[in-house]
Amino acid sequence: MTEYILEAYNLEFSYLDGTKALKGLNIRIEKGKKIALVGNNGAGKTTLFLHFNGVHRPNKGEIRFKGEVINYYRKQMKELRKSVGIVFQDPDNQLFSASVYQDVSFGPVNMGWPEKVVREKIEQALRKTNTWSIKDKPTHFLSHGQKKRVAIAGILAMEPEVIILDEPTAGLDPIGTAQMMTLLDEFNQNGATVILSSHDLDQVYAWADIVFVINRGKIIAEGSPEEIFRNEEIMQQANLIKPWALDIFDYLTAKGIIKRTGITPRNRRELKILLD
C-alpha cells in the first residue's frame, strides 16, 4: 500500500497584493521517493513549499503530514518544522549567524537536545555537506555553492524526514551540480524523501522518481519522468522542453538506427551504452 507523508486537498492561497498563487491545488507526495515539481515562474511552487512546513497557511483546503491534517497549533507547528525542512534558493535569505558552526547550531539547539548530542548532529551535517573543513569561516566570505551547502547542513541536523530545495542547483557551475545532485541521492538513499523544484528539466529527469507539473497554481500532471516529458499536450501548456536525452533517443528510435529494448536512458552515460 503506497504511504504518503505530505498531502494537499483543495489549497487555495493569495497574496496580500491579490495575487491567487494556489487555486485548488492537489497533490500527494509518496514517502520515502525522490520528487521533482516543475512549472514556469510564477506557476506556485515556491508558495506550496511554503505551506508545506507551515510557513503559509491556506485561505482554503488543508495539508496533511503523515496523514494528520495540519491545524496550526504552535506544538504541531514545531513538530512539523522539525520533519519538513526548506532549503531556499537563495542560500543567503537562510543564512543570517557569524559563523559557519553557529548557523548550522541554530536549529538543533532550539529542538531542546543535550549539549552533546546537538554538537554530535552540527558536525554530522557539516561532514555529510563536506563543509565541516569551513566550520568556523564567516558566512558571508563563502561561496555561492558553499552557501547552500551549509544551507542544506542546517536543515540536515535537525535530522528531518522531508527535504524540500527551491532550485538548488540555480547559481552552480556543472561540477557543484553533480555534486549537489549527488547529496540528494545520499539524503534519499538514509530514508528521507527529497522535493525540488527545477527548471534543470534534464537534471529532473535523470534524477526524479515522480515529476509533478504545476501550472497557474494547480497540478495539471504527475508521473514518471518519461510519462510526463513524452506528453506533448502538457509540457506546451506548462512551457516546457523535452530533456535532450530523452528527445534524442526518442528520434533515433523513430529513425531506426536503434530499437527499443524497453529501457529508456535517462542521462548521457545511459545513452552511450544504448549506441555503443
Second form
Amino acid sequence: MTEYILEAYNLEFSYLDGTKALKGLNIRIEKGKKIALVGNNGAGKTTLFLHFNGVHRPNKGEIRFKGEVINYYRKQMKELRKSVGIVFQDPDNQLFSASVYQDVSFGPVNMGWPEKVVREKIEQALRKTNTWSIKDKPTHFLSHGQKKRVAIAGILAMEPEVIILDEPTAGLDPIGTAQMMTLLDEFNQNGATVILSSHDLDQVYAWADIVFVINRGKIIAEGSPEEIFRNEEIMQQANLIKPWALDIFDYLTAKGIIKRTGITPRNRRELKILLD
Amino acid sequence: MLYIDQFVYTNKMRFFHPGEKLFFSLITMIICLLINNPFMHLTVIGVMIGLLVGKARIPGYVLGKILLVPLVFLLLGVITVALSWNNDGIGMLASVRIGDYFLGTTKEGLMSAGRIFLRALSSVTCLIFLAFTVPMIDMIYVLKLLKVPSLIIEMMLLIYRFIFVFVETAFHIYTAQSSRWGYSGFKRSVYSFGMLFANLWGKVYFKTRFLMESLLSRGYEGEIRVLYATPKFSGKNIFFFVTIDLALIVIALALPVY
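Moving from the form predicted on its own to the form predicted together with its partner chain:
Time for the whole complex; same chain goes first.
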C-alpha cells in the first residue's frame, strides 16, 4: 500500500482581500518521493505550501499529515512545523538575522532541543549545504545563491521529514542550479520527501518522480513526468511547454530515427546515449 | 554605517571576544573623560589609531575618512572656546578690532581649546575603535550577556538586518526611476523621491507579512530565540588591553599637567 505523508482534501482558501487562491484542491503526497508542482504564477502553489505546515488555515477542507487530520492545536502544530519545512522563494524574506549562524539556529531552538544538540544540527546543516565556511559572514554580504543555501540550512537544521522548496532554482546561475538539484537528491536519498515548485520544466522533467499540475487553485493532473508532459490537453490548459528533451525524443521516434525501446531520456546525456 | 560595515566583518580583531573590546573601549573612554591630561589623550589617540590600522588592519584612508566627520564638528566647537573678546586687546596673541571691542584669542583660550579638543577626540577614537572592531551581531551578543531585555535585543536584531534589505530595495527603486529619467530636474526629483518613499512603505508591509509567514513556519511562538556563535575570552587579550589602560594611567600620573 502506498504511504501518503501529506494529503489535502477539498481545500478552499481566500485571502483577506477576497482573492480565491484555492478552490477545492485535492492532493496526496507519497512518502519519500521527489515531487514537483508546476503551474502558472498565481496558480496557488505558495498558498498550498503554506497550508502544508499550518501557516495558513483552510476555509474549507482538511489536511492530513501521516494520516492524521490537522486540528491546529499548539502541540500538533509544533510537531507539524518541525516535520514539514518550507524554504521560501526569496531568501531575504526568510533570513531575519544578519548572522548566518543565528538564523540557522532559530528553527532548532524553537523545537526546544538542548543547546548541545542544536549546535550539532546547525553544524551538520551548514556543512551539508556547503555554507560552513561563510557562517561568520553577515547575510547582507552573501550572494543570492549563498543566501538561498543558508535558507535551506535553516530548514535542514530542524531535520524535517518533508522539505518544501518554493522555486529553489529561481535566480540561480546554471552551476548553482545543478548544485541545488544534486543537494535536493541528497535530501531525498537520506529519506526526506522533497516537494518543489518550479517554472524550469526541463529541470522538473529531469528530476521529479511525480509531477502535479496546478491551475487556478486546483490540481488538474498528476502523474509521472513523461505522462504529464506528453498530455497536450493538460499542457495547454496550464500554459506549460513540453520539456525539450522529451519533445525532441518524441519527434525523433516519430520520424523513426530512434527506435522505441521503452526507455525515455530524461536529460541531455541520456538522449545523446540513445542517439549514439 | 553601511560603509564601515564592509570593514568591520573582515577586521583582524574580529574574533577577539566582543566583551573584551567593548570594555577596553569603554574603560579607556572613561579614563579619557576623568583624567584631564593632554599627553595621555594624545597617547590614547595614537594607541587607538595604531590598533585599528596595525592590528585590526583597517585601511588608513578609510579610518581617515571616518575620523574627518567628528574632526570637523570638534574644530567648529572648540573655535568658540578659543575666541574671546575684551575692550583693549591686551593679552591677546592676535585680535581683530570690531568697533570698540577686540575679538581675539589668548594663550589660555588656545590651551583650553586644545585640551578640550584632545579630550573629545580621544574619546571619539575609543568609540571608533569599537565601531570598527565589533560587528553589530557581536554587539547584540554582548548586550544579551549583559542581560538587556530580550525585546530590545530582538528589535536590534531585526532592525539591523532589515536596514540592509530596505536600503537595497530603495536603491533598486531609485535605479529603476532614474533609468527612466525620474531625476531629470528638481520638480521631477521631488516627485520621484515621493513615489520612492511611498512605495517603500508598501514593500515594507509585504516584507513584514512574508517574514511573519516564514518565521511561523519555523516554529515562531512570539519570541525570537537564537543561538550565538560563542566567542571565547582570551587571557592574553585581556592582559594586553589591561596593560594598555594601566600604561595610560601611568602616563597621566608621570606627566602631570603644568
